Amino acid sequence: MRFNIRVPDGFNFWRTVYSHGWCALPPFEIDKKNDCLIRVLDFASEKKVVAKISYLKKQTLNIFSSENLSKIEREEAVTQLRSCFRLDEDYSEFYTEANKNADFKWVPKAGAGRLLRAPTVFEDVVKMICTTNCSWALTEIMVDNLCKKLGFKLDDSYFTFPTPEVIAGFTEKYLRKEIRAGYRAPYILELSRRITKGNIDIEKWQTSGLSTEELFKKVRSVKGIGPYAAGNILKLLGRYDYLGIDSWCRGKFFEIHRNGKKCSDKVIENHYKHFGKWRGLFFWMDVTKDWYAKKFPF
């Protein structure tokens, strides 16, 4: 079954998908040879389907699903696409912003600035904690785990990603060792048993009416949620006032602005600072800006 998706004015496919690591990450993939996106899809009516996505001309979407979907499961997968993609979300104050500063032009121009998200908030809250202390290897070995091990499986190729109800019946141990999550596991299981309860419903953080520093702190208040991720997490919210700072961010910051000097976090915060409320995605664009070069960065 195929259907498409309008997207706005300046909406750059290639540039959303690798925005950053999410479209190497399960249940994302990217089909160089097909020229796109694939994403396992998960509805409410609880059927799983793989969607494959790819640009056409004149600023349309189009998905392939690899089986029929009733017009509710339609509408839900046009719906789980368009935050996916950030498609509703408005960027012309932040283009803006972009052309006053001549390092920065590139960005409007290249259709820069959305970054990439699950279908969930849980998804990019637990894959945000499997980057937290450790190589993106293993980030990669823990969320491959989470999907295969504990996912829906398709078939052998595609899984989803599993939700708190399933991570909940789960032990530490088990989430250690299987899954390889480490310290993390405690942190993972908690906020999966916490959900699962109704203790806490973070898919509200999206249309949170909250001050982002509020929602900061909402954020940070989750056990295994750190300033970095808190930071990085908000930015999936559409909320750009923190940097999220991380050693990979810093090394990139010393090369671009310190030939290699290095410098303490508050001294790479008061260099965007001016950028305001846009200031940790105008950050991320300058230490990403070499992956624009190429359509295919990684």
Second form
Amino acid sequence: MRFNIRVPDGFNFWRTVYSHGWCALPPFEIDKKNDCLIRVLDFASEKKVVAKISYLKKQTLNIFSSENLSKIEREEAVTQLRSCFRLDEDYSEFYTEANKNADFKWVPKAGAGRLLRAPTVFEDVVKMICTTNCSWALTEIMVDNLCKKLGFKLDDSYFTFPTPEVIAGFTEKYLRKEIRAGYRAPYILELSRRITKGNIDIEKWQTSGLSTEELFKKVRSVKGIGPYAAGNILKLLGRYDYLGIDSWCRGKFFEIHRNGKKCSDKVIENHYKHFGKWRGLFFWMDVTKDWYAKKFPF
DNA sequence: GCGTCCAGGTCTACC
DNA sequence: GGTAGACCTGGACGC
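For comparison with the form predicted alone, kindly provide the form predicted in complex with the DNA.
Let's see the whole complex now, leading with the same chain.
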């Protein structure tokens, strides 16, 4: 079945899809041939479908679902996708700031700034842990294994992202060796078990009334999440006060602003300080600017 | 093909 | 509060 979702003025589908690496990690997948983003959706009714999302002109997303959905499931699909594409967030203040700075006038013109996220905070947090202290290739292996070995199998190609309950039922040894999470295994397991036991509700982070500083502390209290991971998780929660610097961003900053010469993170932080609560997003726009030259940057 | 070294964030112990 | 070392893996490199 097919259905549509209206998007706000200025929304750019491919710039949102390619806002960072999540589009290349399952249950997301890019289908370049058919010009769409694929996402496996998991519903409260326990139904799972493959959704193929493409952009129609006239500010509309078109969703092709592999199975018919009930009215409630369709509403749930719309809610999940609106959240993934950040359709209900207001970027007008960010774009006003961008237009004040010659180096960032391209951002509103490109419809950039929306960072793709998963339907659940849990998926984003586990994936973020899987990006720490390793190559992108290893992140892909870990996330692929999580979906294929612990997710729900729709067919040979499509799997859901595993729930905390499923992960909590496995051993640290399994996560280390079979998922290849290595020393990250106890962190993922502890988080899953805390959620399952009701000791922590990370889905509430999305609507938290805490100040960004307090929320940052809360995110950092999860083992395995340091300053880099917490800063980037906050960006996916719509808070951009932290840069979330990693070695790749550092290298990009040196290349763009220092002619390849190294500097401390403090210098990088000071460079974006004047952007206030948007500084994390300006930082990310800056280091990924060259992605916007191509429809499929990777 | 095998062994060694290094890069990549976070945690813990120690000063 | 700051720092060193351990954690684990893939990839690069030398032999």
